[in-house]
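Just one chain follows, in the form predicted alone, and it is written as structure tokens.
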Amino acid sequence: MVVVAILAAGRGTRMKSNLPKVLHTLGGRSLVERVIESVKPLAPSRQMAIVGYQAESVEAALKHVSNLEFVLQTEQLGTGHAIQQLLPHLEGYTGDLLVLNGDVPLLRTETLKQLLQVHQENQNAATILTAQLPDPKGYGRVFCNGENIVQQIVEDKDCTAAQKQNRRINAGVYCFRWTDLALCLPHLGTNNAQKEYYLTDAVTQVSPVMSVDVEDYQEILGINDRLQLANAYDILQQRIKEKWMAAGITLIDPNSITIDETVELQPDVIIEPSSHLRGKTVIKTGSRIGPGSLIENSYIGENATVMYSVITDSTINAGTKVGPYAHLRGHAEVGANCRIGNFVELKNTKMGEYSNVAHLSYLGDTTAGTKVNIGAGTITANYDGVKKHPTKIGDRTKTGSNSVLVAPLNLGNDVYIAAGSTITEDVSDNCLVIARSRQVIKEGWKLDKK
């Protein structure tokens, strides 16, 4: 049995932001959400987030997380003080407590499983995650014997010059036998440079304590400023792209491509340079994205193509070609085997299969049937200054170039709109509609230059 406690009370002053540090995003999720995701496979009996700075904002941002409890730390007086806030919440509990930091977002679930396994198999009072850093400056040092039994932990600010030569650092991730920890928590002191209650002091008051070195020290890198956030993003992107390339995805020039961890890809997808995949995007097999495309929270079907285009909150079905320079947004939905060409914008619009909007058009709040052809420069005038209005276009209907469809409007099946027409009234099936001024030619006319 294990309870997880996530430290998420700090402001993060070095971020130079009004946003709590743990709510800054990394690869499509906030820092603290990434920590929560890493412990899900552990199936903890309880999850607790210890909040303080802008506690209401943090709680609101995490309200979608099921079975997450919030514990308030009104003053931020150190990690030991934060865990002291759990005493009334865990009264009578006899299992283990896993302590994580909400600003350490790169920890792998496998690492946490290893930490728990070592802790439980050796029946330790405490087990701490450690790492051998090339440059340990700023981290507390851990001193162990040959069997990884911890003998001393010293914070960086309190280290002597000799102690700072030790490269094994405390990652700030702990697993405690709660009954042992609960006994010593009330007796923590502030005899240190920061005058704070350190959780590391509790480690020295229980026994036995072991350390577990993480294989990849990058997992335990914390986020304290924007530079560290950017570095963590690089590490995360490397992981994500290596995973997808191993799964049969072609990334042409991976260094110019970014992919959120929440994106789902299928084999034989090709991602061209300077393309970016965000949010809950799904791209099916055989599709080609880019170059130069941004896709966010959207579905791209099999064998589709999206070139130099932006797609957000929308659906593109199999075999459809989008771009170059198209913009689909507001829950646009394009059927199979369509063409959405250059300089076309679709907003809250549904297109049936085998339909084309080839160039220079805007369709908003529109529902179009199958085999519809929208001529160049056609727009739906869907906004009257107060409300948005719908346009419905039937199957096999075709609009001529530079047509304006003034909503609300219903066009039937097999309707032809003459070029340059402005349509304001509904049209029934099988009609040719001409709505433009008659051409007038005045022969022999010449401008009087005087």
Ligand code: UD1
Given for the second form:
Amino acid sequence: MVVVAILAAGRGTRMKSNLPKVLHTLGGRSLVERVIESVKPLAPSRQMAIVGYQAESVEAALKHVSNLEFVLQTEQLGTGHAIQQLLPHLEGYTGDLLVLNGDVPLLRTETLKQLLQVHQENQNAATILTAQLPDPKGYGRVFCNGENIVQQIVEDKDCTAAQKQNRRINAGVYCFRWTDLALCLPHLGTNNAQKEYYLTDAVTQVSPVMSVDVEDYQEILGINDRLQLANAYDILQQRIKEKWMAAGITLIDPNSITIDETVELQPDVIIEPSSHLRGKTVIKTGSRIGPGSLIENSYIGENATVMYSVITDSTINAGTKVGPYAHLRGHAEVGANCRIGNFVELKNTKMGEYSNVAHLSYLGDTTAGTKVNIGAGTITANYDGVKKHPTKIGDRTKTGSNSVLVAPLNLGNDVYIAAGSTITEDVSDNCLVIARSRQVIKEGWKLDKK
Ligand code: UD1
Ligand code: CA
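In place of the form predicted alone, the structure of the form predicted together with the named molecule is requested.
Time for the whole complex; same chain goes first.
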């Protein structure tokens, strides 16, 4: 049985931010959410987040996590003090407590499982996750004997020059036999450089304590400042891209591409340079994205192409070509085999299959049928200054260049709109509509003037 505690009460002074450190985001999710994600598969019997600095905003950001309890640490007097706050909540508990710093966002669940396994097999009082870092600066140094039994943990700020040479560091992830920890928690002192209650002091007051070195040290990097946040982002991107390339996705110039962890791709998708895939985006097989596209929370069907375009909260069905320079947003939904071309904006607009909006158009709050052709420069005037109004366009209807469709408006099936028309009244099926003044030619006008 394991209870999880996540330390999320600190301000994170080194971030130089008003936002609590643990709420800074990494690839679309906050640091603390990532930590919570990493413990989820362990199915802890209880999980508690220790909150303090801007507790309300941290709680609000985590309210969607089921079965997460919040424990308030009113003053942030150190990591040991944070864990002291659990004493009244865990009275009588005899299982293990897994403690994680809220700023270790790249941890893998596998690593936590290993830690728990070593802890339980050896019946340790505590087992801590450690790593050998090329640059251990800033971390607590862990001193062990030959059998990986921990003898001392010294914070960077408390280290002598000689102790700083030790490259084995404390990852900030611990498993404790709770009854042992509970006994020594009340006796922690603050005799250290930061005048804080250190959880690391409790570690050396129980016994035996074993350390487990993580295989890939990148997993345990803690985020204290913006540079470390940026480095963690690079590592995360590397992981995500390697995973997708292994799954059959082509990334052209991967360093110029970013992909959120929440994105789903199918084999034989090609992502071209300078493209960014965010949120809950899904891209189906055979599609080609980019160069230069941003796709957020959108669905792209099979064999579609999107070039130099921005698509948010929208759906593009199979075989449709988008761009260059198109902008789809507000739940645009484009059917299969359509073409959405240069300088076209679609907002909250549905297009049936085999329809084209190829050049210089804005369609807002529009529902168009199949095989529709929207001529260059067609604009829906969907906003009267107060309210938005809908436009309906029937199957096979064609608008001439530079048409203005003043909403609310219904155009039937097989309607033809003459170029340059401003349409203000509904049109029924099979009509040709011309809504512009006739051309007037005054012959010899120039000569008369003279
Ligand atoms: C801590 C460890 C250090 C380890 C490093 C790993 C201690 C004393 N030191 O140092 O050995 O190498 O993590 O990244 O534990 N927090 C609270 N309440 C507080 C203080 C902090 O909840 O009163 C939370 C913070 O929000 C953060 C976590 O605890 O999520 C760690 O605090 P931080 O100040 O970043 O500790 P480090 O100095 O990095
Ligand atoms: Ca830290």
